[in-house]
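Shown here is one chain on its own, the form predicted on its own, set out as structure tokens.
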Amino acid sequence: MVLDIIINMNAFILDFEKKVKDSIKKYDLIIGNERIAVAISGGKDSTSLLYLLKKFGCNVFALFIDLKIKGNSDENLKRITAFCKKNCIELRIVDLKKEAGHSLLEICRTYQKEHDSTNCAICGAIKRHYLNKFAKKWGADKLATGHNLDDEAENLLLNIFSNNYDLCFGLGPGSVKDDVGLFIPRIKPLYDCLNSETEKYSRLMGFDIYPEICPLRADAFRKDVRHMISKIKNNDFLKRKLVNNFLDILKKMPAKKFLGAVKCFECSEPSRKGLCKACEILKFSKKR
């Protein structure tokens, strides 16, 4: 009985690792010895991704944005530091307080005084900004994120329900490369993996994951979409069909052009208008 359990566990681990490796090959996510920055948060997805890319022999380093969320950021960074040391992985840290002058909570509070925006939306803009900036600064060819199949299905539906169809072009296992080199290409090696599979892999591998969710997390709309999907029979099959059908649609469309990247006049990072979203948010913190 015990032997059967061990055999099944090992079989799952091997199958999961093969699935990730096959996705990298199928979607041409990593070519040769490209230097890959892995956006690490301390969660199961990004930790599993970092471990696997290192195991596969990829040229990787971990990139952590320290958002200075009391308790949460410190606990995640402690575990990430130990994990990287154990696995001989270079860890690079961006201190938000040093870069922007304020913690994420302070930034959210000042921006929300004049704008109807969620903590998650603000956090997403800030993290995208600094991940792109420092991945380029530290010589990465690509930025890998831990988005899995569940994330992709949810994002696709969120964009459709919110009438943000243009944002759908940013989905897929690899991002659209811009002609002027402002955005570092992003890849999602866990693209074909279910959330439940990544959770199981992380648990079987014994990764030290901080169990508490972010105290600023409050994306009610995403929760509604996730709940809606969970209520559908055979929802794992539905998620795969939804994502795969969307990829088929993209393949049949004319070659996608990058959506109007220009340099932000404040920070010179990419934007779709004169002032990038991160600078728009951060300017309210500077008023304090």
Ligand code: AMP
The other form holds:
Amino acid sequence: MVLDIIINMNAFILDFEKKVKDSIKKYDLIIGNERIAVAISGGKDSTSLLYLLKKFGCNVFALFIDLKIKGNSDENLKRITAFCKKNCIELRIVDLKKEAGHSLLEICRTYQKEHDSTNCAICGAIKRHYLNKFAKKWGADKLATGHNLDDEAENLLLNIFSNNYDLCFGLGPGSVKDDVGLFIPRIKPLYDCLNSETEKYSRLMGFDIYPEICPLRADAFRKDVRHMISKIKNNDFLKRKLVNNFLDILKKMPAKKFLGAVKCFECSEPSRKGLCKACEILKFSKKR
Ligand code: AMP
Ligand code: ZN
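Compare with the form predicted on its own: the form predicted in complex with this ligand:
Every component of the complex follows; first up is the chain already shown.
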């Protein structure tokens, strides 16, 4: 009985690892000895991803954006530091207070005084900005994130429901290099893995994950979409179907991906309109 459980656990671990390796190959995510910055949040997905890329012999370093969220960023950083030390992985940290002069909460509060925007939308823009900037600055060829199949299905539906069709073109397991080198190519090696599978893998591997969810998280719409998907019978099958069907559409429209990206006149990072979203948000904190 106990032996059966151990055999099943080992079989799951091997299957999961093979699935990630197969996705890297299938989608051509990593070529040769490319240097990969792994965006690590301390959560189950990015921790599993970092562990596996290192295990597969990839040329990786971990990149953490310290958003200075009280009682959360420091707990994650403590665990990430120990994890990287144990697994001999270089850890690079971007300190938001040093970069922008404020914590994420301060940035959210000032911006929200004049804009109807959620904490998660602001956080997403700030994280994307610094991940792109510092992954390039620190010599990475690509940036890997821990997005899994559930995230992709949710993002796809969220973009469609909010009439953000353009954002759908940023989805997919890997982005290609843009002509002007503004965006670092992004890869999602957990693309074929369900949320429940990474959760199980991380638990079986005994990774030390901080259990509390982010205290600033307040994305009701995402929660609704997740809830809606979970209520559909056979939803794991549906999520795979949805994402794979979307990939077929994406393959037919590759040229749309980087339409309209220009250098931000403040920071030289990519923007749509001349001023990037992060600079637009940070402008309000600087005014204080
Ligand atoms: P989230 O947007 O929180 O669902 O996170 C999606 C992915 O973004 C994670 O799997 C990580 O790869 C990356 N990420 C999230 N938060 C951070 C952070 N503070 N620093 C670096 N990478 C992050
Ligand atoms: Zn900018």
